[in-house]
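Only one chain is given next, in structure tokens, and it is the form predicted on its own.
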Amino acid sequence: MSNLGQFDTDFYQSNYTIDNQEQSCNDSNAYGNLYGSGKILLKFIFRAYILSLFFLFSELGINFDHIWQKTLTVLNPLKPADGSIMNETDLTGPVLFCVALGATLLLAGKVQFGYVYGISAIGCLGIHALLNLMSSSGVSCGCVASVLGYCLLPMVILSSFAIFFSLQDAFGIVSALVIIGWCSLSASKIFISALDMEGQQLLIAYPCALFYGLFALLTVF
């Protein structure tokens, strides 16, 4: 009898263990199915979000391909500018670069956001008036602001160096002069390409150099 009772006890215990294993297996399968469904749902939501952003940017007139092409044109002053792309009122890049310049100056210990925005606005109005006097076709104020804003990118690079190094020495002055020449050369190249003003690049580069020189003073001193 003792053997029979021991057999019954082992039998019921073995059945209980098998039931537990089946239950845990079912739970793991259910969790795996739920996890897989969650991943699919997250992928769908992410794709829908990206697609909605794409349509939103398209409605706002933001073309990332044109922004990238303009940025490359500024970074390479010797690259010919595409006048059809440059003659657009695109302020996404300029606003971004102005904020980046103010932010890098802030990291360097200089709170100059007001000066950055003020100089940008006054400089755009002045160069806009000058270009309308020099060009027969005329140019919009938005186009001038777009070109001058994109060509502010090298100045952002200079202000980034000012975070880690002091520019109030001979190397800093030379670097500032190089950056001023870089900005003004890129801006004048884009203006003569967009406005068909061949042979007048130096005349346009001079006021642009004065404009970017003010930002260089903010960055160095």
Contents of the next structure:
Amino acid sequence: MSNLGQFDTDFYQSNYTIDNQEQSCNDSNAYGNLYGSGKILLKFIFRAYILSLFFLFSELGINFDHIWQKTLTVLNPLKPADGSIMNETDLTGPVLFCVALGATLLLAGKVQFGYVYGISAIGCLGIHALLNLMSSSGVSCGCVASVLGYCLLPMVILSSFAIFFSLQDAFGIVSALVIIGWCSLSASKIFISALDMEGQQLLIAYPCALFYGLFALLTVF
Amino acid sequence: MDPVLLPGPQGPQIFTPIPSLSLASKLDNQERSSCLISIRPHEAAQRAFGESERRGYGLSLGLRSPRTHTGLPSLGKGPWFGLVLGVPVTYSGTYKPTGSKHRARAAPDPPPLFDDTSGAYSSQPGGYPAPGADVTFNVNHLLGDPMANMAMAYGSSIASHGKDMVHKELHRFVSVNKLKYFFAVDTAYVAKKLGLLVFPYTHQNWEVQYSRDVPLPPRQDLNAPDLYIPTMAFITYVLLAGMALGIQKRFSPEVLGLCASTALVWVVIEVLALLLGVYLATVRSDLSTFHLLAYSGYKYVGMILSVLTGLVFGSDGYYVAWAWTSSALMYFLVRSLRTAALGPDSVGGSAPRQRLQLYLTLGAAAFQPLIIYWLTFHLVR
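Just the form predicted on its own so far, so send over the form predicted together with its partner chain.
Every chain and every other molecule in the complex is listed next, the one we just looked at coming first.
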């Protein structure tokens, strides 16, 4: 949107020079006309900007509909997941959620971007290795990173709580545990349905719970 | 354009790309048409290069090594031609497909500077399987800086190459299929096994079951060892140690690393000692390294329980839990290893050998309480 601001000032600057150049008689009338046409021009520029953003995103392969669908799947851990949603490795949502987590931690006063990245990287590698060993079909590291990143969304909610009140009391610890359970349940649900492993949901949920527990440690303490 | 330092076949070399003005005069129509870049083996590129086993990206003109290069090491070829350029550039001088190249081909290749780890690649004469990207770039859409494009493509190809090298090295040391056997678990097995580790006294049948001389995976046989529980228990122990130290206000990330590496070193020592004992006692069994690793990793469950009890109930609770889990673990190990050491074809063996095996298992079992105490007492002080 900063670009839009630039457009704004540019527009107004050019408006001023045009105003200077044309020797118009009635100042207020000229201003009224210019403001009207200025609004239309502004709307047009805005629409062109949004359209170009849309083309850019589709060129980059960012599909907002899929991102929204996956987010909804995460937010409802009790609904059985569709196995095919993880077919394309989409890292946009996860990166967005990681940055959101870092931002909310920053708002809470903890500058811990490095820890977030480090834990994510190591945790992704570990769970990728474990899933490759436990499942009959292997997974790629990108798929694991994508699923883990999407299921980080409840943790963002927890850290946004941490901005307003401290989580070090009993309520905070209980809510942290609930959020960890939520994250790991949805992550294991997606992994189970994507990799077709039966009878192993709790076994997958446990390492995911450890992984998200590290994030919760960052958030709470 | 500036001269750029890039890795070449004999090390970093400086290449001076020449602006495309000279390009047009030196290209034939095929090469000009293949200026659209694609990361795929491109026949036009191969034709332009004049030999079938030229691996390269679709960009027929690229920064090529000087004419004097002969035997390129295979590692050098791959990422070398991974350079995807936004702007067609060429090296000074025309490229002669004949001449020095073919002479060099007749002579035996000089010993390659690197191992040819691109196993899949060398089997395909004309192709370089792209690292998962079948993308066609349009010249206009790339970043304005062609050096950045080159760096990006080079970096991605190096990354994929590194990944394959890691895989190959890993497969040389660790047989992934054998390892997968130990992770073929399910929730019911893990629950029952954890119960068995805490209370093994009522379990009757300790024999590992076989089907046609192949041991059954842990899913179907409760007595089979697995590596899921030890791994998870180890990680949980490390995290729990961090938490316990944090509660006592003695936490720092270095201490966590210290705890983790201490535990790991003790596991390694124990597994090596057991391997040595198994070797000396010439036990003819199928107790591989992973089996021993699994059995020595089961103590972490006892450690976690002791630490938890110690944190909740204080020092007395810790000692009670330590005593209980140690005795349970000792019983478990002795019963399991005695039947496991015999193997599927349980020939009696000579009496001294059997005694030796017994001493080995008893020694391993007696070692457990000591190490559990050593690794956990400082957490519940």
